[in-house]
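Shown next as structure tokens: one chain only, the form predicted alone.
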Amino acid sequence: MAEVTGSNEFQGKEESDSSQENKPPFAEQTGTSLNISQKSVEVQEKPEVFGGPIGLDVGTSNIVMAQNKGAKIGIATQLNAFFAIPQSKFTGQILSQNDIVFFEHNKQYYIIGDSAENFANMFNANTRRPMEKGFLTLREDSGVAIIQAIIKTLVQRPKKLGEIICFTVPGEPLHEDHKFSSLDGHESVIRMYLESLGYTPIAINEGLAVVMAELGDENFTGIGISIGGGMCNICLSYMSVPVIMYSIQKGGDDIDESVSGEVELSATKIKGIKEGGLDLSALPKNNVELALQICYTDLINHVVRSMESVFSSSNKIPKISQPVPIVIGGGAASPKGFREKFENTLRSVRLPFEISSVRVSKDPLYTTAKGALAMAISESK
């Protein structure tokens, strides 16, 4: 097996003649696909309506769409939370009056999305996710209903009957972190909803979607790995081909609710603090900086160790003549410092290939909307 080497002796990509011969089918059929990583994004406060594929990425915290709008890729987001307060026709009134997006359940009104950030940090509380480590959870009664709704929010009936959307689904999670898993559940529920929109529904998983957002250059063969609130998932790919996938459950979250913990700070406020401006670099300048570094090296060590393990495992890994480059994507790894880190710890494991680089993709959080976007393409033509 090889192993991972220092920084200093990391093998850059090499260009050659050959690896342009060598393009995937995935590749020649797509076209607009491999120029995803280098268009830039336009991020959107409320979602348009251009028609044509959609990418959908559906996470424990965030939920993106991703669509094609000439030249840029359009983004819109939102929270995937929710704040629940009592019913009365007046606070519906003032809530409308103040464009904040809720709906009347159970005879509460659900405050959604990123508004119910702000109502929990009023109330100094924590939000509520109908999502739980990758999954819808079966913890909140409402969490179907939910999900369509913030769903709805970014994703408006097509133009034309049919067209295709592309959506994000978690990996199995490996055997030890099996807490919550109901893959095929939560795959029917979402399909079946951008289905009742009108929508030609196409999964893929996260990871591959990091491959698909990032890898155009490279063939579509490296490692995707997507950092999410509520677990990672890991793809290894080759030509553009799947060989394993799976997920760790854990994420962003649980920082939150560790950190919180130790802090005595809700994990809503932790979030807040994490996604401000964190250096994983830098010495940390008080004790809420202290706990997330350490965290985040736990959570770091956790993924690189599963892939040691795993990837030693299998009998599916082909042979790989050269170096593959390892690119990480997901709103949790967006911290200053992330990809050192991380290669750092690289440099610990043994894989039965050669890494020849490691990075971040450019906007972590809408890479694998961005992804499933190139899929969806591909999917139309």
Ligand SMILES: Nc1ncnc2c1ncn2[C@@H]1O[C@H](COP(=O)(O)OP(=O)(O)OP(=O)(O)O)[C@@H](O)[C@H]1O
The other form holds:
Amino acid sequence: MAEVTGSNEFQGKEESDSSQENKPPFAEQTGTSLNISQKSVEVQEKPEVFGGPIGLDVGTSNIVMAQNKGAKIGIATQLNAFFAIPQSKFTGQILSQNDIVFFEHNKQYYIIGDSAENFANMFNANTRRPMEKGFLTLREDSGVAIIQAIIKTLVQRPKKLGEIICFTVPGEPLHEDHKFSSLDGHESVIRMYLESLGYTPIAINEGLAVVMAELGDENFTGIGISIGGGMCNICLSYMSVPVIMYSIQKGGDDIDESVSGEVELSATKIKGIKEGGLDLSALPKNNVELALQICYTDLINHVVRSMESVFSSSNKIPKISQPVPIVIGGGAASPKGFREKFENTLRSVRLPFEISSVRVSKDPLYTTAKGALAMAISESK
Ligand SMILES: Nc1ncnc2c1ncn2[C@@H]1O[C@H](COP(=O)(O)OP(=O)(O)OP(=O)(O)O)[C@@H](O)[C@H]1O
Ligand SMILES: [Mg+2]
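Just the form predicted alone so far, so send over the form predicted in complex with the ligand.
Every component of the complex follows; first up is the chain already shown.
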């Protein structure tokens, strides 16, 4: 692993233990004491070290770390992106002096995380990503080194050797349109790295993480959905046990690219407009907004129709006597009017159980990290 400049490491020995794997989370515990949905979030500029279990959301667009910070949840994030520049001693010094996070690899400097976006903008170019559609990409030669370096900016060695870290993984894609969709390969790269730092890593499905973060009051029973940058993850959970989990390799990135293709603006610009306050409940004011609305309608339709087909054809559906809630997290669920659009689309399909409510989580960008933290805490007890 290449040395990262700009992160503050601390000491711990290397050890691995993944024996707690695959235990149904919270199975022997009651819901309320593990309910973290009411806790408020404090976003940190620089990750602080508090000790204790960690939730880590390894997403296509963002990596998010969550840890208990007193009565709150401390959150630190890093863009899962990089920008490569030619290596030179002089440039290295300037970057270090300016607190730019970078590392040296293959005779290049890789500027990683949030700093990469600033560089890309200056060079009028796009950042590159170590992940694509939810999984590590084979397109980038140094993808593994880069993702490790980005994680290292957020997760230092544990204070206590063998501390639990719970990290998110996607569900198996419904229609594999990605060359490297091997969940095992992706998961083991992340797991091995976290083990090498001295943690006991436990994987949690991203949709289940949404359930863990948000459905404490409903005994962790319901459907958790994450609408991210690279994919959508869907999980039907009964009392915290995942019954059905799958993913669709479409998300916010596809919206940016599709709209960009229609209106001749770069995908980065479209992303900015989209995140700047898109309102899906209002009439579009221009061609970009119209294209964004069309793409959102398409994405929501895709998710809702997949739920109809997967749930209706499954023989694993539990006999649930009460209607179940749907909770949606992930950054791409942020726009105003998303919930209403999702709920309206849901009316056009038939599911094998009734839905009690549809809601978007309070902090969509942090929901899966919070859910992973809830799981890490329960596994640490
Ligand atoms: N306010 C916003 N309005 C609309 N979209 C947003 C907003 N904020 C973030 N997004 C979009 O959310 C997506 C990133 O969400 P998130 O961080 O949950 O994804 P991820 O976990 O990194 O990816 P994935 O789960 O697909 O692997 C991007 O497409 C981004 O443009
Ligand atoms: Mg995600």
